[in-house]
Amino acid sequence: MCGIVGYVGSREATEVLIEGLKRLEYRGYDSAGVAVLNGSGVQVRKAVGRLSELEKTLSSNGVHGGVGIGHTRWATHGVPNEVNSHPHVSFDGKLSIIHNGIIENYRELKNELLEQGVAFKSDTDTEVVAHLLAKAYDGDLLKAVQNVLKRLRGAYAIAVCHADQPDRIVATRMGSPLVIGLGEGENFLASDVPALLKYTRKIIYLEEGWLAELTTCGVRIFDADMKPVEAAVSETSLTLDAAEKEGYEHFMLKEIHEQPRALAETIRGRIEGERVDIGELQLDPEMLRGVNRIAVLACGTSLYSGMVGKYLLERFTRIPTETWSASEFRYADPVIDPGMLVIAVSQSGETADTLEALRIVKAGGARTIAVCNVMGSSIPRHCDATLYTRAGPEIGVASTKAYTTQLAGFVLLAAGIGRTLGRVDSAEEAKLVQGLRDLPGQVKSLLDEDIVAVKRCAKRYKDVFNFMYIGRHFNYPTALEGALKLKEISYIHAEGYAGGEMKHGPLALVEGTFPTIAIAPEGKTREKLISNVQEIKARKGVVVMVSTHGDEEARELADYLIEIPACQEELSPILAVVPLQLLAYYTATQLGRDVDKPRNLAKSVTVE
């Protein structure tokens, strides 16, 4: 989950590093640095903590040239300290490396490398890549990382440089993400795009088992055998605009706030008239009609939002459905065949458990679809078919956009499979279809009132231990996912369960200070969870109810009174969850939490 940069070229080396360093810092920030070749060897400089002290090093301690490597790390093996942070140095101080991934074999490694007599310094598994390079290299760096890969067990990105070769840097990749950016004159790589766009709108993106070499007269790139390789060279859309906080306080409430314009360019395209229309996915009806039931695999808030998938594909499809945690799937020995289709979910396209879970499918010969957010990345490149969902850049550890973009994604896509197989209704599509295109102006009237029971909610209750969220049918995940969000950045103790479980032992937990979190908008199973807020204040406990506008018998039980603007039930999901988001981040901050980067996580698992 680091973040890695590296550049070769004609300008300060550091200053580009630290610039794509900070578009990266939500990838991990217990340290970070950065190695520079000017001629006099590999200079390294690091510093503990977030990026700012790095900064501050350099500051001080300045070093200069024109080829580079920096990361930012979050930390896997070792504890954060600067022995651990990377760059990493071989035994010889020619060269140095970055790495995002785990060595799973390292042990073995080291032990062989320490009966040679090389010294260890840090506790990381990546010292021992350095090492193995220092013993590889007779002169040809490309060489000498294909030779050390054959060795490798495990999760990487990898940007080499060696002080006897000060005009390239040699990078590759297996389970984690690199990109390539072209220049004039320059070439620059990173662990995302955003690290790259106040360079370049150039990019390749470096397939797993390729290797490329970067100097400044251009960048060549190769397989595994290293045989060259026409690598695609795309135009990325996506602006340095969107990964700026443009005078939000956060980049969470930045993406909150965004969700509108987001849900837009998901839905835009997708419907046409009364009909949605997901031709773009080419999806070949005889294989449809062969499909006997649905994985959706994913983790994380996209686990919730194949939750929801789950109850939109089986309303709209009538095809049986289950929803897995990719990390759990890996290992569950699952029953795979060529009558099953697999959706799998993932903001960053680089989820490390959802990827190698995707990789099982395949081989079981089931058919594919990604609901992914950024274009060109691994799920999306290992599916049959993908839909994007437009989001743009997500910066905050938190997800908010992208959640509420893969549950519209997820609507569009169950109700076109559903048209296609003739299991759904015209008139009930046509419904759907113009309650797609009220959502995004709902979410924006949402987000433009000043939700007062939110701020109060936040306010009253941000000094308690825990928090219940409950839900029901398409809004049990709602519960789950709000109850995520306020542990993620408050660190407030928060389960969401489905409403029909408080007799099953939840309800134990309820007294005169303990807040529930009631998702009650209009739908089928409102009396029912009605019923369970009763039973709630009965036993004196205090009640934040969302539901729909207008809702009387909400208004006379809630504490607190959270409206939603009506909406077509399978589209609730959507709308119950702004408030939601918001109540995390408001509560959050009310603690001075740091809200984009809570502790201990960071935004993209490409780590099992």
Contents of the next structure:
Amino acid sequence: MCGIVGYVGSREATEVLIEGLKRLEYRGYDSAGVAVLNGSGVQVRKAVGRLSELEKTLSSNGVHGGVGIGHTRWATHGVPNEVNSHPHVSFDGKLSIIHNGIIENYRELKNELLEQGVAFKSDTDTEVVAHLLAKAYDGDLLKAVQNVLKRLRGAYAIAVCHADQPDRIVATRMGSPLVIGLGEGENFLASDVPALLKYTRKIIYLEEGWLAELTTCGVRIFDADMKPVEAAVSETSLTLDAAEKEGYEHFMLKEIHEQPRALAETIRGRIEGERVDIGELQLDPEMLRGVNRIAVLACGTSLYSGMVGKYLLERFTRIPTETWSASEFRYADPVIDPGMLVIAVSQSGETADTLEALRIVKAGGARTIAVCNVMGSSIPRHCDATLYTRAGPEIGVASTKAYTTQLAGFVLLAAGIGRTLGRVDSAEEAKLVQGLRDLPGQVKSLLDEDIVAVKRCAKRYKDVFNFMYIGRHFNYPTALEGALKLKEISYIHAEGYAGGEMKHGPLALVEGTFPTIAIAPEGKTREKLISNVQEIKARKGVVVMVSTHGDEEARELADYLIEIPACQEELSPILAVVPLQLLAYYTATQLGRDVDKPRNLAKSVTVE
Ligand code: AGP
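Form predicted alone done, so how does the form predicted in complex with 2-deoxy-2-amino glucitol-6-phosphate look?
Entire complex below, previous chain first.
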């Protein structure tokens, strides 16, 4: 997820662009840049790192003009460096573009341009669009954009300017947000309203496929067929703080609700027809055939996604798979050999224990894959390949969208490696791919339906001192993750257990007011969970069940029933965790906790 801004008017464009980008840094902060038109061509300034680095660049090497575009980057293709930073410029140096999204077919378009002799500077998908636009430009920028859009597949919000038409910007969106701000003799565009609030409250929310041409005289809007559109103008009442959280009270709640988009982005371009496509990792089939064991290294929530990953990897690759808390692995004097494939999982890519564990396995000759949410962070840079979750910046300390996209990443890895090894048949793969395709919509429906039941449950039990979470097989890690979510933001003690362990001790805890969350979706261990619940009920325990829609037995048994859509059990951890995230959130907020910055914790544990 990146942030884009644009301005046409009589102010200094760079001031407006920087002000706007500051309000969008929550969308990405790997690098930033601006392009300004001032009669002497396209002037570009870029800097790696936070926006303050670009401000330093501009203070020593400024650029003046009233038309410009700006970008703050969350890298998806091409590591965060200056060359890969936006804006990108076409081969003739006349056209500049900024982009938020992913062009899925950029590789084939890039190959076509390379064959035509176009030289590329960056590794990004966006630069491909810059060159296509320059080739299509014949004096009408709007027409050039319209023509090139027909060739793009994926998600984009783009803004383009051309040295030969220095009075305008052309913008369009498909799958990524874009808003237009209307001023007097000046007009604006941005990924999101916060970037505009200082200058205007008159907002046009661009629809999918619409194109907009901004000049100082006004804004012309067209639909995908270039028919003029009379777009509605809204007067926004958003405050700046609320707008950065897009109206949500906390970043955590916003990120919980971003999961449908985050899952769609993570899956995008990695399923094709009925097959998984993780070709971007370039995993050598020979190397995979030589793998005799897999080890997943991670901490916290990322460890729990790795535990689900273990079940998935063994299910589909039939390679023995172990999971390690990286902090334990480091001191365990582990057995490492070149036949070992290590998967390091990390949202931040900077967790000290995971990084150190990675160094140990690399020294032992193991092959390494990262599953990470931050392009170019330390852990991916130490791995042979990386599967990036494209969840966008996760600001809340409690990990939510990173977790569910990690789970989707493991499904892709397990199926992709399994097929390479000939251990996944096409019917199984097709079923998984369809399940992945359905996920974003299912999570969206969950978020729309579940909140009332979860809020009621949170209100009822917010004052208890202990919670137990139980699950089995794929959802044993879900129990651990649900318990972690609750304890880290509400400060209520919570334990996650494998359901089969209850009789071996934890059942002794159960009494009248002791609540247990039982994660019991459709699947081969559901009956056993039901037995666990009956044992707890027989001892007057309270049970909240997370079950598949229509499970009447669960409805009879549960004191509170939270339903999730039917899905194959391999994908059920992704759906089952969402109500647990919400339960933790609403419990914590009802207790008045600082949800985004819980006490004693940090978003990224870069020290041991
Ligand atoms: C989870 O909600 C916590 N924020 C924490 O357990 C986190 O998952 C852990 O510190 C690992 O961080 P990483 O994914 O950035 O490596």
